[in-house]
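The chain below stands alone, shown as C-alpha cells; this is the form predicted alone.
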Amino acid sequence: MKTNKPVCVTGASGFIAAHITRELLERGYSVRGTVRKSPESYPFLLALPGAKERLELVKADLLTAGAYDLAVEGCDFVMHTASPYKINVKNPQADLVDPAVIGTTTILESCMKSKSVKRVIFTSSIAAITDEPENAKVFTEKDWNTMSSLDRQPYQYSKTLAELEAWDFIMRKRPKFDLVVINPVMVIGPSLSPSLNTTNQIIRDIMSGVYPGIMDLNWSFVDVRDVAKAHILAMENDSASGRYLCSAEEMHMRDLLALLKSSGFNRYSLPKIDLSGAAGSLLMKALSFTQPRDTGMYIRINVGRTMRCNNSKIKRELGLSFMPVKESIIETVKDMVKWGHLPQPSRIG
C-alpha cells in the first residue's frame, strides 16, 4: 500500500524516527512528524531534502490523552516510534514504563478516532523478545520476554509492556486499522542529529577505556537505515502482518575490536586484556557490582552467553536485505568523530 497522504511519524527527532522521516521524504512521501518542542528546535529535520515542501512538524505529548488526534487525522499510515530509551534511571515506572505504555495507548486511541488510518507500524525492540541470550537458542518473532521487571532491566520491561499493550488494544478494540510491529536489535549507524544513540554509545565506551577488558559478550546489530527501510516496507506491503525481528548479524566483542584495530582506530583506548574466558567472565560479573545498577545487571545477564537471531521472516516477507555490519560499524565510528562524540584519531596519543 502506498499513499499520497501524509505519513505520521511519532517522535520524529529520535535516532530511528529521523531516518524513517528522511527515507520517506526521499521516496516522495509527505511526512507529519510529532515532536516535543516547537518545530524550529529541530533544524536537522527541517534541513532534510524535501522537508521544505513535504515535512510538517507538530507538538504532541505521549502522556496527554488526545494529543495525537490532529497529528494522525488524514493519514493512512502511522509509524509509532516515540518511546524513551534510557538506562540507570532513578524511577523506572515514571521514566520508562509510563511513557512507553501510556504513550502507546494514547497514539492508538487517536488512530481509532481517525477515519483515515489503515495501518500502524509500531517500533518495538528485541527487548520485547528477550532480555537475555541463551546459548542453545535462536530467537524468532514467536518469542516473548517474560523475565524483565521494574527491578530487572526496566528498559526491556517497558518495551515488552508497550508492545503487549499494542496487541492487547487490537484484540480488545478491534479497530479498522491493522498493526505491524518491527523488533530491531542493537541499532547502530550514522546519526542525523548531534545526540548520541544509546547503542552507538556502547561502541564509543569500548573505544574510550570504559571497558576494563575484552569480555565474552556478543551483540546482534542492525543499521538504522535498514530499520527505517523495514518500517516503510511494512507500510507498503499489503500482506505484512505480525512481528518482524530486524537483525542483520551478530558480532563478538573480540571481533569488533579486531575490526576497529584493522580499520585504523587502534590509537583509541581499546581494551587489551582478554577476559573472555571462564575466569575472566567470573571476574567481570564480580566487578559488575561496582557499576551503576542497570549497567551491572546487563553485564551479569549477558557475559558468557551468545545471542542469536533468525531474520528469515523479514527477508522473506518484506524483501529486506541488510548492509554488512562491519561497514555499519565503521560508518558509526566516523560519524561519532564527526559529531564530536569521539576525538579525531590524529589528536590521540
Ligand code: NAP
Given for the second form:
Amino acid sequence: MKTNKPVCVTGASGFIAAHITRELLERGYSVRGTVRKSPESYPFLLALPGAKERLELVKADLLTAGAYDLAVEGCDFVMHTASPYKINVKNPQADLVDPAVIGTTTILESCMKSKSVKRVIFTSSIAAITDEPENAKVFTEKDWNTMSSLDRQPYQYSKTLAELEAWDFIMRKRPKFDLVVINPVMVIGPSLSPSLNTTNQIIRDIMSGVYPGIMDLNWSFVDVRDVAKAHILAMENDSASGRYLCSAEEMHMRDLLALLKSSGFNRYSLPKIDLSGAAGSLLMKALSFTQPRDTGMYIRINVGRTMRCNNSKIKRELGLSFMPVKESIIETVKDMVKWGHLPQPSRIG
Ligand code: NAP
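Switch from the form predicted alone, shown above, to the form predicted together with this ligand and output its structure.
Let's see the whole complex now, leading with the same chain.
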C-alpha cells in the first residue's frame, strides 16, 4: 500500500530511523519524524535529499502521555522505531523498560485516536526472540525471549516487553489499524549522524584493543539500509503480517578479524591471542566478571554459542534481499573512520 500522506517515523534521529527517513524521502514519500530536541538540532536529517520539501520534524517524548497525538494525525502509516538502545544503564526499569513499554502504549493510543492510521510498523529486535543462542537451534519468528529480566540483559527484556505490549494492545483494543513487526539482529552500516550506534561500537571496540583476544563469539548481522528497506516493504506490501526476523548472515569473531586484516585494517589494535578454544572460553567467562554488568553477562551467555537465524519469511513475503555482510562491515569501518570514531589508518604508528 503506498500513501501520499506523511509517514510518521518515531525517533527519526536514531541510527535506524534516520535511514528509514532517508529511504522514504528517496522513494518520494513525505515524512513526519519525531525527535526530542528542536528540528535545527538535526542538520543531518534536514540535509537529506527531499527533506526541504517533504520532511517535517516534530518534538515528542515516549514518556509523555498524548505526546504523539499530533505526530500521527492524518498519517496512514506509523513506523515506531524510538526506544532506548543502551547497555550498562544505571536503572534498567527507568532507563530502558519504561520508555520502551510505556512508549509503545503511548504511540498505539495516539494511533487509535487518530482514525487515519492503517498500519503500525514496529521496530522490535532479535532481543524479543532470544537473548541466548543455542548451538543446535535456528531461530524463527515463532520464538520468544523468555529468559531476560531486569537483572539479566535488561535491554533485551525491554524489547521483549515492548513487543508483547504491542501485540497485547491489538488483542485488547481491536484497533482499526494492523501491526507488522520487524525483528532485526545486530544492525551495522554507515551512520547518517555523527553519533556512534551501540552495535557499530562493538566493531570499533574490536579494532581498538578492548577485546583481550579472539573469543568464541558469533554475531548475526544485518545492514541498516536493508533494515530501512524492510520497514518500507512492510508498509507497501498489503499482505505483510506478523513478525519478520531481519537477519542477513552470521559471522564468527575469527572470520570478522580475518576480513579486517585482509581488507587493510591490520594496523589497528586487533586482538591476536586465540581464546576461542574451550580453555579460552572458560578464561573469558571468568574475566567477564571484571566487565560492566551487562557486558559481562553478554559474554557469559554468548561465548561458546552459535547464533543462527532463519530469514526465509522476510525474503519470501516481503521480497527483501540482503547485502553481503562482508561489504557492510567494511563500509561500517570506513564510515567510523570518516566520523572520527576510529583513527585514520595512516595515523596509526
Ligand atoms: P538509536 O540510534 O539509539 O536510536 C534510538 C532512538 O530512540 C533515538 O531517536 C532516540 O532519541 C529515541 N529515544 C530514546 N528514548 C526516547 C524517549 N524517551 N522518547 C523519545 N525518543 C526516544 O538506536 P537504533 O539502533 O537506531 O535503534 C532503533 C530501534 O531499533 C530501537 O527500537 C532498537 O531497540 C531497535 N533495534 C536496534 C538494533 C541495532 O542493532 N541497532 C537491532 C535490533 C533492534 P534521541 O536521539 O533523542 O536519544
